[in-house]
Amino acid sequence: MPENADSPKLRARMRAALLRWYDRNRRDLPWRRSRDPYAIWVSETMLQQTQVATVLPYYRRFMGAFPSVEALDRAPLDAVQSIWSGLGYYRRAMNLKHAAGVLASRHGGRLPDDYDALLKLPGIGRYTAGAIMSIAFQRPYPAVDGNVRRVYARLFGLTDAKELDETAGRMVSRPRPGDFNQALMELGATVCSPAAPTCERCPLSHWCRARASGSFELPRGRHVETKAVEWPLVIIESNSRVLLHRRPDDGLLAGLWELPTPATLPPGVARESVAVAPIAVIRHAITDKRITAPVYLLRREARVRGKAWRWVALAALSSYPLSSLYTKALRAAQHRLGARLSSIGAGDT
């Protein structure tokens, strides 16, 4: 039977076994080759609710374009969002940009090696602060993401969130805390999976309460109801240009460029001018919304005023931050627009 989880000797044996396993089995990821707090911050932000395989090309492009806090602070928001376009959860990009401004003005362009100071930066919560403190600064702070929570829940038979967090604080390794936290994340991502854990590969299986009981069920989180939404989109084209509108700086898809809807057509374009039959219907999902988007194509010139509206050449669309919802619509219409649009956007949400 598994031993008492409160035993310091047991925790020491678990830590040693996990670190040995990690040294032999860890994936070679670009952010694991760095101790630069900035690089680690960017990677941990991108990895929130996003799989490693999806993050890799975005991380490389982002670090190539903005290799330091100073470079990110100087960059226009449009450029940052354009690099991020297709990765989803766009508030993360805005938080990185805003936090870079705070770091440049108050911290000399460096991330502070202080947990409470990190928590004051836009977009940094307990998990990201713990990851930065442990990986970049080798300080013994836990970093509990979904993978780590699942490992601890099964390993110690924990169902109470407060008790799990306290256990994580006791478990974090004093030597190599960053490697220990990454080892837990790696174990949850590659071995202790939600549906079918491969216990024979797990370095902690000898002590695992879930394996001893034969039950790997996890406490159910709050169920989020999805909503079916119809979101019609209008592509207004003239002289190989399309009309884009910039969304507000708060709310869903904040600050991104979008295609107008029949309800948000610019002045001078009547709703009745939208064709009755759409040229395509696309399906998409954003957070809790299941979107059905009929796509309409309207060929006409329209006078627009203000920074929120802009005519953009088809060839220049790749430099504009667009959600995948809009890139799907544009790709659905590309044969009618007479342009190849494979370079715009990628990814989900």
Second form
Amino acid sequence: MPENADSPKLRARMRAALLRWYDRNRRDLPWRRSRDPYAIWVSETMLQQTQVATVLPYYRRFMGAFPSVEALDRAPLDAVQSIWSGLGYYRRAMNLKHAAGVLASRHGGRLPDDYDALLKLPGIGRYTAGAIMSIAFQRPYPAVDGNVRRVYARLFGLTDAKELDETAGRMVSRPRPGDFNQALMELGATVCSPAAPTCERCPLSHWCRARASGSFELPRGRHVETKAVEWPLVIIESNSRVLLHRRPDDGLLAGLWELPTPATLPPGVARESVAVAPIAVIRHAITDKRITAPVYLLRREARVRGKAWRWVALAALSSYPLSSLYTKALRAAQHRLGARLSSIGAGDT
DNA sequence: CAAACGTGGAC
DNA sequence: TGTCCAAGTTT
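Instead of the form predicted alone shown above, give the structure for the form predicted together with the DNA, please.
Below, the chain from earlier opens the complete complex, with every other chain and molecule after it.
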């Protein structure tokens, strides 16, 4: 048992110290200026496995385009995916859109002030439900993410997941459960970092077990074997348009548009293209794949059928949901395409 | 429950 | 260059 968390008085002191630290050190983030549960939900979803700095521009654009549940519900899926392009874990965007529909039809267009109801929404798991409950509704639920696990692991010497959950449940403060949870995460992200914690700046160092023992080791994450993958891409260009293909609705990059590969050229387009040298070679990683992507340019017309193929004007590429793999390839080819493709991918508007 | 799911920052 | 891994969820 983590003796440090046993005493209610001690817990109260730790909470107070953490909140005081947070009040003086909190970063000024856009979602912290809002009290709208929708804004909290969107930010927490974007922040899943994604760092704050990466999220910021996406959050601004998303909230600008879809400022409410109703706006999101009414938006075309393509528009939502397009804004999300480059952020990764694209199922999150599908889940948001889907959940917005559920909220509109069954919850009056609002996030429910109810942990179990939140959990039922697609894309909301234990962490996100706890974050929304505490931050948006001031309810004393824990929100245990990687930061919190690390902080408690060091602070109390915890390794067991169940004990950690119990501790998190006992530690949450009321009042200010949302600030408390964010303080814990902020501490983990900025002070109690994985490799080199700066204990001099930590308001909890006085009580910290790892600090006392000098051992900050954490249980290793699962080692994931990466695979080298060759993934050639073909840019078929004609009249300032390129040919895109829509990916299947499940699996990798589900529902996004892609550049064809030599093996999946549309019917009627021979593979003659790929005999020539690539104009560029892209390197990109997707989860456990280390992708090497030679990019081939083929200038020719082609007749295509079906909803899965589409000629897209270069100027319209920015409104297409594309993985960074493809925006990299298109950027590498832009001078040959005679277009200023600042409009490709994230970053504009 | 292990595996899949994106991307870019940090070292 | 390589490796780790981040405000997780789903199947």
